[in-house]
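The chain below stands alone and is given in structure tokens; this is the form predicted alone.
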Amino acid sequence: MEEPVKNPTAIDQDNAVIDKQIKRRNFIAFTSFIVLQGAAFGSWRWLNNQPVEITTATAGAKKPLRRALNKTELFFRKMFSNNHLVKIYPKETAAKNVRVNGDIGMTGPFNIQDWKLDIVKASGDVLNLTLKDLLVLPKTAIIYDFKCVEGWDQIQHWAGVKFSDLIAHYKLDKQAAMEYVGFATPDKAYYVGVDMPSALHPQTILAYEMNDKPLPLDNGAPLRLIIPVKYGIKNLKRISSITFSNTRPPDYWAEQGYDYYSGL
């Protein structure tokens, strides 16, 4: 049997019901959008009117934002483990032209032949090392996805000495028992502070090679920090000094309002 054909009045009634449902959904969607936009704008205005944090090892951020960042850091530090390793890639996938991003701390006169690494102990004693001192230690290579807070990433190939191997070789256990380690460039214009667990992570290295060749000047020669569990802002180029402390060392970008931890 053929289905009965609806009369025009029934069709009009069905269309009216459908139109009503569409209008209702559009109204709900539009109203939700307006409410969410209003809430976002209100939150932005509220945050923008909050006082700026008191300057310590961090600065420049609104107080509520810094509190949120610090709580996030505590959460991730509790979850941190040396068993959590970043993904390693095949050597052939590494970028041949490694991106150079930033030259803070590397713009002044510099003679690579005069370079040395000063490791400042808690006692005040200073251990002076040359590149030759580092080259005799076991070499570790890593090929991973370097990530920048600006949103770009690149697979890169680095090699050098593990920070943990440096600590062990020079018997710096007392220094490594502290909470933080600080790194700085020769002119002290760029400096970072890193939590000790991240510094001692098995994939953290002091790199002196890139793509199986000596580190280029623009990429931080003769020695730079490669710390895969952090964003690029922590990967200091041209390291000349290392310090240890139980309080946050100065950090260039944290003083500009960025997250101190900067972990991935």
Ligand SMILES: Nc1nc2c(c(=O)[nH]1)N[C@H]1C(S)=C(S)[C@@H](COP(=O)(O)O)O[C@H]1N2
Second form
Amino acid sequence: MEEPVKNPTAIDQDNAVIDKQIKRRNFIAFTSFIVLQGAAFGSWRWLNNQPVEITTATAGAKKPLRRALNKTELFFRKMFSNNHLVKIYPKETAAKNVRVNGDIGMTGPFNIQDWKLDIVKASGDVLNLTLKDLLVLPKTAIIYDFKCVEGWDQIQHWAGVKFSDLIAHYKLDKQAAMEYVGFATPDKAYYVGVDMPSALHPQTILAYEMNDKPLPLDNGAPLRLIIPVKYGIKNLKRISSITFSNTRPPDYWAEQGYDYYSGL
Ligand SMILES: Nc1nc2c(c(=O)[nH]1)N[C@H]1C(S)=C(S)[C@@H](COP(=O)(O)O)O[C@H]1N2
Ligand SMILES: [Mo]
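So the form predicted alone is up there; where is the form predicted together with the ligand?
What follows is the whole complex; the chain from before opens it.
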């Protein structure tokens, strides 16, 4: 049997139908594109028109974005537990050449002999401690993977007094019942705020030793914060003062837009 041959008019008619279908699909695709673009632009404009947060410790972020960040923080804070310990490593695996990163608050003149730690109590009274006062308290060591937000990490070996031991020894329960702890360098150029549960975590220490030797100046001598449940930015070197509050203490990197909580 011979195939039926379409006459030219029939072919033209078929092509006209195909043309119409293509045009319709193009129209649908193009319209969807415009509508979605509009929606995306609308969302962006909406976000852009949202008020910028002006609260104390963090700055500049659009309110809805900050709300999302705070929700995330809330989620992690609920999961936080003192029974969840950060992974520890054998001593031999600790780095011999410990990285030196930031030096904010550590560039001015500093006489380590004159150093004292100011612990500002809720009453306003100041507990003025020397390094000797800390050396007589139980020593705790930790070897763990220190992580910086800039993307590096290193297994490091630190030792000092557990923050919770210091609180217990000096009967600072009233201040430990508050929500936050603030740490600052002698010149107040670097300062961080830490939520109390993280500060009281059993692996949080005020370190005065690194690799079984007195802390080098560049790594924060005579005393630095080692808080393994947080990123490096919270591990303030050269601590000079400790304060307690129910509102977030000022925080150097949070003011630059980094996550205030900075938990791991
Ligand atoms: N005083 C002070 N402490 C600081 C910093 C700083 O610039 N100044 N940088 C922080 C950051 S971002 C990191 S990663 C760690 C680095 O500690 P390291 O220099 O001992 O490696 O210290 C933290 N503590
Ligand atoms: Mo860092």
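Numbering follows the first chain given and starts at 1. What you see is a predicted model, and the numbers here were worked out from it, not measured in a lab.
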| item | value |
| --- | --- |
| Rigid part between the two forms, Arg238 matching Ala141 | yes |
| Smaller rigid segment rotation relative to the larger between the two forms [°] | 30 |
